[in-house]
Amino acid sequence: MASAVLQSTELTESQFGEIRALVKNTCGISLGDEKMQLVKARLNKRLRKLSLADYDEYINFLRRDRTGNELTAMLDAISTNLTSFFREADHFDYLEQGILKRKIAEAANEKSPKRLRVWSAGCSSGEEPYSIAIVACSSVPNLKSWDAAVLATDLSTRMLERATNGVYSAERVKTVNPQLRSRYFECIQTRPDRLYRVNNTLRSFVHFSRLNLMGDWPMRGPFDVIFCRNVMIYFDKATQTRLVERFWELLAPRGTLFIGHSESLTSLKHRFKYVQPTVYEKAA
């Protein structure tokens, strides 16, 4: 069985393709080469967790459970969650201007009901689905009477506990508008550190879950707005186009999708309609 004291942590190339190959085939991002020495780093402290001597006890331990928690554990390790409140602000601002206005228009005018479903696909720690309510209920009008709820969902649950939690530093929340940082957060602590919490107006809104964008997506929708962003980079072509294809079928006419400022689908085949670069829309 395992070995009470890690005696290696050296990672091969044909252990780094075991792991590559279980990744992949689990939630389809693609580990390149030069990320075997950040993979190897990242691991070596599930190594040390569990008491295993070397990788090839490692993969063997995750070939065995059954459970599936430590396939949780590894994705969660080796995922890179980058985030921040407001990032790519444009997006927001198309949102505010675009998506809504429209949308408290046509409710107005009975052209439509006052419904919104957002989808915040890789939603890391948080930041993005509460920028989204934040967005939403700062612009439109008596939201709590709307069908309203922006969905959130990661495959990291590290990732979600925190984003569920809705605690931020006084560093994260600096990129938040003062007066709405005022309307939305509440102080919870002020030494050593300042510490805010995300109020149960914006959480209402959001509902967070695990899901793997490669599984089944339980969710129907219509959506009107899927935000995915800087989530496709780590997928190959063919990936990022079945993926692609997904959204657009769960898109409502006129559904929005935004993807990451350093994402494109110029070389993908898809149906969406360019707006602006980073932001697509599925044809009425």
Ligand SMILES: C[S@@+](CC[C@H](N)C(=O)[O-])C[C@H]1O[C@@H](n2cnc3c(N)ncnc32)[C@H](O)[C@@H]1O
Given for the second form:
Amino acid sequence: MASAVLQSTELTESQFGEIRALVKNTCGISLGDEKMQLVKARLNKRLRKLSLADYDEYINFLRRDRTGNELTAMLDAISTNLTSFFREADHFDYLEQGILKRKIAEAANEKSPKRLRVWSAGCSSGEEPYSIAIVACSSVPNLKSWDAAVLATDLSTRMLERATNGVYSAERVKTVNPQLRSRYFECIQTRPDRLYRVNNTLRSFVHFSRLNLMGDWPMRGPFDVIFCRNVMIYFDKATQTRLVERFWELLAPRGTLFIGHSESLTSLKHRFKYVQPTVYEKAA
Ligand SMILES: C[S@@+](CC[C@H](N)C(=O)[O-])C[C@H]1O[C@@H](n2cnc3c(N)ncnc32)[C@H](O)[C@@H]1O
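Show the other one: the form predicted together with the ligand, since we just had the form predicted on its own.
After this comes the whole thing, all chains and molecules, with the earlier chain placed first.
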């Protein structure tokens, strides 16, 4: 209870082991030994907030908490949420030039319905799904007449709240082309700092939901595109393999999977066709 002591609450290796197992079992994230200090720094804040004296008390509290709220708060504190608009820009070029062009041509020939489903799996604070929606809105003529939706999911309730708000600083929207920025964002504050909010056109295509990739997936698909970028990097090989297989199942024939630039499926057993680095297709 003494807050002075809590500033530097020690985390022993066995306590770290227990937290690590809990994190791995619930959300698939594998915390290496080198993450011990980071976990300690981030969870110290939780201990302080809950007025708990040490990590044994914290672990007991986690185990007893039937609401699951503390587990959510712990995962929020531990996970890495780095993201940006149009991050890894070549994926968005491929989305426009490779995928949407084909879908538009197919729809024009009436070979297929005007249907587009994209999933941003691990969407963090929303920059990725909104970038996808910007590309779709700006490149598909009359997208409103399509049955089009971007599903955006994440484990972190804190990030999903930000994503749903859709309000970003001038610094964050810097990576959006100025023409697109003026078309899809409104400036809602100029002082002391400029703030931008995604407009209703964009919002109408993006649906946010909390989803743990390790759990059940309520959606049926099929998806034309799945973005799961910079998420699997925190999972071990067995977890990655299972996840990639589940993505394959949920994709439509010729559906595309994008993964992060520091990720690869090379060492995993999978059924995808390699298109280019970090881009994979489900063979028709
Ligand atoms: C580094 S961010 C990547 C954001 C975005 N995809 C990008 O590339 O810019 C990783 C996100 O994955 C989420 N995440 C980690 N484990 C998850 C899980 N088991 N289920 C759902 N989301 C998870 C984290 O909460 C975090 O927001």
